[in-house]
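Just one chain follows, in the form predicted on its own, and it is written as structure tokens.
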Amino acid sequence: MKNDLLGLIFAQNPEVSMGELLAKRSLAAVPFGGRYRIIDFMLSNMVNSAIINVGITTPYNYQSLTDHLGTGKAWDMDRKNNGLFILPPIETGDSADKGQEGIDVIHGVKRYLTRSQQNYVLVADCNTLCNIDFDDVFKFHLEQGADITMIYHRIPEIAQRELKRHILLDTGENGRITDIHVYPAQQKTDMSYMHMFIIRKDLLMELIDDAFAHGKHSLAKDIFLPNLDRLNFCGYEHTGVHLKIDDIKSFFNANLAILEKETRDELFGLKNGMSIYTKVKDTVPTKYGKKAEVSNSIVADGCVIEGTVKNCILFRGVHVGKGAFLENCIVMQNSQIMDNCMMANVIFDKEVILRTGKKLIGQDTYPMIIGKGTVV
């Protein structure tokens, strides 16, 4: 049953705007936690739960993404049938435009589809970071006769500020979906969608190619709405941790949401045994002075610590100088916070350099955020 199942993740979504850490990458690229990569997670999902057979679409800015998956060999995806494939646009122009959405990046893949032996497609936005069996609601979607199975999360409140990100469902018996809210100006349901589906390839197919004919651009309201009545549409809950990237303040509060022990070990695998895997790095262990504070904070290997941190997340090879005071700020690969500055709620992209006595300051509400390669 597992392996009838193939997986297709969106590396990019035209919905998230995160400033200048997209300015060199996908959106599956974009670093996190210490060591990882966003697309880490669905994939992880996805070869835990026995899926054999991934495609990772690549809109464009994918030299980082394909550096960082290679043959797939940290997640036991180099395979000589099935594996994982990276789906590049087919062609220039169009198809690398930053705009495309869900129908036109599954019509792009048409043929990696086509050519796949599975009879059954998991669609999976890369920016939703949670640990799931996928067998699981596999299982679920052939009990019900499922046409669509929809995986979403309970909120019993959202922000009103905040209902702009979020498509809500009703259901009735047996997990059926009776309606769908695209984007709400009231949440009416608690039921937040995960942009995560399962449905039949050939009727995947088929609805495509009838949304594509047609100059429809949008699964949520030129699939799911108008086939709401004719199909089977099912929900499938997930109650662990979910946490969902698509802006500055969300990346920089995932980040900061795994310093929290009880939604690191869950995310991470450490309750049920379903680990997150990346690419493996090699490099010395992190050296602390004599004077070095470091507390409640995520330090990858290499990095040389003699100020003070507390509720950060540190990258590999990032250094800290004497007398800095780093705190809620998220620094990646080989940063530099040279004697003496002080930062807090700051977001550091690559091989930045922070000057010697400079302070940064942003708030907890709206982080600033510094992009790769500068020196302030």
Contents of the next structure:
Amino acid sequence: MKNDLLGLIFAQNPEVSMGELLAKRSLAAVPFGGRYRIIDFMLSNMVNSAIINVGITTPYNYQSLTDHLGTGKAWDMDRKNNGLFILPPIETGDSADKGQEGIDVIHGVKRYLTRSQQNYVLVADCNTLCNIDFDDVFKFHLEQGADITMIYHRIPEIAQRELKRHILLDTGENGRITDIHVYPAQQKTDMSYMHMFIIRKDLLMELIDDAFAHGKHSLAKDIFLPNLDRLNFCGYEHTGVHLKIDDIKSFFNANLAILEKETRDELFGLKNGMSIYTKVKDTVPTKYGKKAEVSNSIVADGCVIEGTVKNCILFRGVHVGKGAFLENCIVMQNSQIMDNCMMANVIFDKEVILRTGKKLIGQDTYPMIIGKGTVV
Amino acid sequence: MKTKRCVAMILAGGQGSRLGILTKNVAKPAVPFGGKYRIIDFPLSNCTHSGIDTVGVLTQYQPLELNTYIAGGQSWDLDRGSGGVYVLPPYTSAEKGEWYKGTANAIYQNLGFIAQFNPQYVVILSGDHIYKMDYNKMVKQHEKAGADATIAVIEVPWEEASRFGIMNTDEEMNIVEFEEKPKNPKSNLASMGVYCFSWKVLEKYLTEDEKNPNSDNDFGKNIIPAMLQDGRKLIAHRFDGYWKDVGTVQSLWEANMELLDDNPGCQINDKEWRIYSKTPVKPPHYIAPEATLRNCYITEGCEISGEIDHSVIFEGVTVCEGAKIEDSIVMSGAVIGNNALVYKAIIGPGVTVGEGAIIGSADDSARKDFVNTTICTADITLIGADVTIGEGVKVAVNSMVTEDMQ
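Here we have the form predicted on its own; I need the corresponding form predicted together with the partner chain.
Zooming out: every chain and molecule, the one shown earlier first.
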């Protein structure tokens, strides 16, 4: 049976700031977890939920993302009908400005939505990493007779300074959402919206058209809030792992979080068979040298490790020289750490070279970032 | 008709009986190698890098896993609209149906396949060697010399020459004589089982050979001698890279261990000549705080909490705390339990080694149920696919375990 739900993923998010990591790539293309890009999680979740039509909106900076996605082959999305659609801003005729919010982005891809066969749309940000079966959410949506189903998870206590990054929900009987607090000053509920919702396609287009015509931009403030009384909003709780990446600190912590076995097993679908797919690189297995000392680390293929590595995430093709010492570091693809270097709490973007004997120390609360291709 | 310059045919039907239990359910070319490869990845990747985009893989013995593995050829970039990779099993026709009788007969039965592409040259490869070779160089030499057939040769140590098919050549590398396993070799140039034929010549000789009821239908025994007898131009193409037959348990083990050398003969970490393989969908591997690693290869999906020294670990292997693995090859999905010890062993895919078990034990009290010194030479112990070794069981050195041991 063909799935009546299509996926629409935002490759950018104007509320995210990740400095150098976003200088040359979209949020969706930020490397994560040794061999992945952020987009792999949302896209794989959709594929694993039998969604066969996925559009990815790419308002700007999308070259590295399109390179990563290709025809969608790695996700089994290279299809004759449906499949993967990369949606640059060509349909609006203008080059999109960087602050574009949800309403403008969706308005820009109206033609894709109209032409798709599916009658329901799952709209999702790409930067919450989780392993979720959208088929269950879709069934819930239909059973509840909901107009809009918003996915949330519970966070009992949100730190005061974090609150301004959350959208909190109030629910009444039958899980119906009664109120929405957008970036509140006080925490009144523990239900935090995960920026994923399901809606009927014609209703979405109607709401978007109306909001766009009134010069509105924000999905939460200008579509959800004003329609709370008129439409049936339902909340669907996701209980598992969720790693939201919206700044350097959360990016750093989300990477280190997969050092926990339970987080890793769930996120990568090792128990339920919902694997996370990514572009294949055909790298060799990782070689550990005679003096390697490695503990509590995630290491991708193609690395050569001759030094000491503790609590690190090493991406494909990383070299760690003899006598080098790494702790709490995230080292992206093909970076080289030469002999006798020492680094802690550092994020290396791709292809960074750290020359022999250099020291780089960041703070665990404020990791240091070295941009792509830098030679230190 | 559109023509292809070159079509490659890979002989992948062999059983490889000297690999024992490793080829119980899979053909030799599908045997795993080097942490994430299978033997056939080498000739297939060589074809891709040599610009040969039309490849026939001749299967016969236990083809199921090989068929699934090759699938549409995506992994080697051989899913092409024109050409691509084709699995060619024996088939029946209106007149008769038969198994592949020999290497030459296997190609003979697929002359129709080759003819569809009407190539200038046909490259014939065996699916049981580890090597990286640019076949295009051989085809160019063949073309330049105007040869009828070109045979790739490699220098082998003189004392081993009598184990190979030896080519005796003149100064211009024209082959004057071919001797299969000669007692007193006159040359140390061994045939690698890699041939390039001009298509029309190959078609003629295979057709004639098929008519001869006394023929073994073998390239080495029949086709090459017949061509030499007719005074055809046969030349030797000298190859001087790494080439290793992995037809025995010992040579397979050695070839894996050689990858761990400081300067390995076979550089698999070569960005210009990557060996492609079907990559499983697994996260990167995890090394726990208790783990100790020395000179080893580890790939995706592993969870390592034990000690690994001089070993090759395939994808999705779990090595529990206190376990120790030395000089071994552990294939995909195996689980090595707490405090288990594995010495100089090949652990097949999906094997479970129970807590405290010892594989390759030289102790007198070790279980000798499966000792097999014909297949398992050089103190290597072999555990077959999906076998479970119970808690505390000691498996004697040189065993080939085919059933669960409790």
